[in-house]
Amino acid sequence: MLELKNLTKTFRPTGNPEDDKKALRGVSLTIKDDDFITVIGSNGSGKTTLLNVIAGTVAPDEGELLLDGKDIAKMSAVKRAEYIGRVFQDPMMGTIADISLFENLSIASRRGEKQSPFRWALTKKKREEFASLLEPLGLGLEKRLDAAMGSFSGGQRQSVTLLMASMNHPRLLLLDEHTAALDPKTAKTVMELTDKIVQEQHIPTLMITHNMKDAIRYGNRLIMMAEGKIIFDVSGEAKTKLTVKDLIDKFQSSSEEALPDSMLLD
């Protein structure tokens, strides 16, 4: 479904080659239609840069990105948004605080469409449709369609963002540590919702997480990154047999980087 070939990316913050940060070093990866891939690694291992390159917000120095066989390496991030849904770590980034839940959902529902006047999207039929989408979340949001998005909690906003990112059945869903800013109870709720949406809609998904238990529990495939490279790629039954200790041992044997405290504590 998505094929990445020999992606490289170097950041030069000061103009001095000695300060260069090689974020991606020849990363190749094939994401299949039925893949739900969890991605783990230390800070600076290249995880978020990889998602940014796929989303189009960062241009690779070299390499190819083939989506359904079509080269999208030079396609703008706006154009890619027709095919790719994304949820960020910050719950405030995925929705617009000053407008209503109904208006946020209406905007998301029009992704990839030729734009007609926005007021035409605010119909009674759409209200009913959105209420039916929100009700299974169990958060009572179907009764708050006219409330400003800024009045919702972080967990509620992240749940809505997840719904918005997946509502048009994207070809790929990117999740960038989307539960990291939430308390443990809310994070668990959002992860269960994530798994439900991915499984029911069969959306190929790439999820960065700092929680090694979640990386093992969810998805059918796990990749580990270090120093801009994929150092471990496991799927199927072999993944289900993994333990947190296995992941720590694998990381320590393959990289000189230290795992962040957030991963070890989780």
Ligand SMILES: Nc1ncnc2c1ncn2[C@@H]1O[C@H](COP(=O)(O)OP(=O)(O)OP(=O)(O)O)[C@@H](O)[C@H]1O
Second form
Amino acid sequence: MLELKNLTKTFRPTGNPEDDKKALRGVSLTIKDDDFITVIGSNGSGKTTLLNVIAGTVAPDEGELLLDGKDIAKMSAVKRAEYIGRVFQDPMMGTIADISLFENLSIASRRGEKQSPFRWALTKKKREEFASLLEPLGLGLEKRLDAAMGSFSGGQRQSVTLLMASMNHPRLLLLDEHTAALDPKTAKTVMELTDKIVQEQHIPTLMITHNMKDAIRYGNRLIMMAEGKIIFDVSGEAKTKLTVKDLIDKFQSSSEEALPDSMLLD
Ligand SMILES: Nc1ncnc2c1ncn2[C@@H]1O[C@H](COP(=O)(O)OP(=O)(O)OP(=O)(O)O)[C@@H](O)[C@H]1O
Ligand SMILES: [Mg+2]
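Show the form predicted in complex with the ligand, please, the one above being the form predicted on its own.
Full complex below, order starting with the chain above.
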């Protein structure tokens, strides 16, 4: 469904070509409708840039982006957000602290609709609908719909962000180390919730993680990036047989870069 063809992106942070950062050096990838792809790679290998190019917040220098055969390279990030759900590392970023949980969910549920997001009807039906979405999380959030979002923990906020990113049946879900800032127990809860949402709703997903065990355990496909390229792409049974050692060996045989400590220590 989503085809990436030969994407390149070079950043010129100082204006001096010598400081150029080649973030993507020709990335091609076909993301199928049943793909849950985990993405690993060293710091600076281009993982976040790849997600930004897909979401439209970074324009590629070259290459094509086809969603269901339609070229979306010129579509704005705002327009693409109707089709693409995103969750970032920072649990504070995905929700608005000063307004209630109910209001946050209302805005998300109206994404892609024509009316102003602030003209929602405070109906009993909406509250019941949100409560039924929140209840399965097992966090008791359905009883706190009127509490300010800022009063929830990082894990609770990240769980709500995930719900919001997936509630309108997006064509694609992009997760960028979305459990990395959480304590290990909360990270596990949010990871399991992620897996449940992706499986139940069949949302094609790209998930960047520094946790190699998670990269192996979750999803049907794994890609490894180094120096702006995809250096390894494995799926199905071959993926389930992978070990952390295989990944480290693969990485070290294909790249000069060092693996981040966070990947080796997990
Ligand atoms: N807006 C930007 N301006 C300048 N350089 C950038 C910008 N965004 C990314 N880069 C550079 O592009 C390269 C790839 O960065 P990117 O954030 O995609 O890596 P990453 O794989 O997500 O790394 P990490 O694991 O640290 O998150 C890096 O050298 C980075 O410094
Ligand atoms: Mg990154």
